[in-house]
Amino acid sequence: MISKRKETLPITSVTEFYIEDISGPPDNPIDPWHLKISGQVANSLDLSLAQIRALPSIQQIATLTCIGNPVGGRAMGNARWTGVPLKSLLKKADPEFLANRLILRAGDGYYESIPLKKGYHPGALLAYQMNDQPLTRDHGYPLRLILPGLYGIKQVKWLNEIEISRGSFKGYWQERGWTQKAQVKICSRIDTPQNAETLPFRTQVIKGIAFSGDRGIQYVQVSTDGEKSWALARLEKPLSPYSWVFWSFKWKPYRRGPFNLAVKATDLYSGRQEDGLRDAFPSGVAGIHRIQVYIA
């Protein structure tokens, strides 16, 4: 029997939230820090952190996941973000008619891009707080992008410049062969029980999470017989349209011995979780999470 991981909580603490970047926080943060919005716009903007904090803000719960997260992996986190809707600043900047892309630059030298229309996503947020506290340096202080529906490679930390342009642009990871689209694939995992765990011969409750970016979860299916059959799991209400969903399934083993368990999910648009693509490169994994347990 292996030791159990910590229970997955609806909101991930700052200390438990996964961290990915190219080189860590900037060694010498720009002081004073400013966010510049320029390019093909009618009005260029240059805003201090105090000016951004003074703007009307919103709070939203959103899950982030790393594009390199393996099947059943833990490089995911769900947090409460506070900041300024990106669309409000884009409206102030007033992009030119033919502009179609946002180029994002960060204090650590990282650079990315997204279609301009993604900047008007209702959940696109320039966040300066995480779980009601100022962002830590590891998580992007003083400002980071939160963009539901996309993998972490698009969630730029230490953001200090947004250029509005026309045409294509390859970001840091696109230059290295990774996807430009970076849309989160449907994923689900079993958190309880753990792989190789020994369980008593009685009714068990299988639990886990499912996630599909900003497309929600319609249903989750669980198999306890090596995928010969599937049954619907019970879903809890998500904390927001952009958060992971908790699911549970009551299972009464009919014998002692090994059992192969699996889970898969379907989003609100009837997109089904795929199987077979286990390599994260170039656009994220698409495999079904499977574990084996032993009933004693």
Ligand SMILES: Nc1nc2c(c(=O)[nH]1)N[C@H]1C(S)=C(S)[C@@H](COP(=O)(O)O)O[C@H]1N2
Given for the second form:
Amino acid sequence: MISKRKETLPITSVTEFYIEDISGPPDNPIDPWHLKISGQVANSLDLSLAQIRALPSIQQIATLTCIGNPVGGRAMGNARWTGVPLKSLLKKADPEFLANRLILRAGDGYYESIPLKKGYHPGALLAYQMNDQPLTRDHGYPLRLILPGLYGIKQVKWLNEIEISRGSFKGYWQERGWTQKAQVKICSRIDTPQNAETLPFRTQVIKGIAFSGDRGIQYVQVSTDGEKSWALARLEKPLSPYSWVFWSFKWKPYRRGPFNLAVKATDLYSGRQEDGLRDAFPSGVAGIHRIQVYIA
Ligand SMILES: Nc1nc2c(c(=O)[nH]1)N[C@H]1C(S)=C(S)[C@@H](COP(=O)(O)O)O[C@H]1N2
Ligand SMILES: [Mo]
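The structure above corresponds to the form predicted on its own; please give the structure of the form predicted together with this ligand next.
Then the entire complex follows, led off by the chain already shown.
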């Protein structure tokens, strides 16, 4: 039987990329859009899109995932982002000595914040292109933040204001009880085969992805016997330090019948994926992806 399953590609196309926000793109075309950088700084900045595009830019591949993504879920995508490193604009603005927080505001009324030092992360990017095309309205046109290591809630779309401040701040989701830190948890997913699939009695290649924000993946383990034993999967070199990692595992079933497959990952700092199931609320799901397949 030929099953038509969708392969996970290294780069997610814009049309396949998940979309998540509180109320969609802002109604009125954000015209004339500009980015204000102000607050506790020596130099406030006010930049048009043309001015931002004229600044030195970088391209960076990074995976984005939603804090609400369930175990094994698809609210995760990998794209090539083009934009201006946030740290270069922060240096121009020159934050005051005691400033320690960036408040981020967007055209749809969304607001979030990150510690000022996260703004100096080498991967923190004010992005205006996704996969070499201008951002679509759904993904944040004209400008959004990319913050490797953090969940999507911090990666503000339709960004139009950065206020440098001091002290604590509750963003849209923190006011509703969600995490302030929003650090991506280690996760891994089996993409092939799919749950409940029937497979022929011969060698199979089990495949999937693992992701840990900006902390990389050291190894991935696969179990084909209901987690009694684990074996190391083969890893592909990721497209960037902020990118998901593809893994594969050759498996020779020794009998026909049902098998329970599972996967877990460990990051470059030896942080292990939690195996106890945890709800997405308040700081992102934990738990390992398990599927059952049938060898016929
Ligand atoms: N302005 C704004 N930015 C936002 C949001 C939002 O509601 N408004 N949602 C966030 C959430 S929860 C996620 S997961 C990501 C999703 O980005 P995407 O739609 O490009 O995949 O955008 C983030 N940025
Ligand atoms: Mo999200």
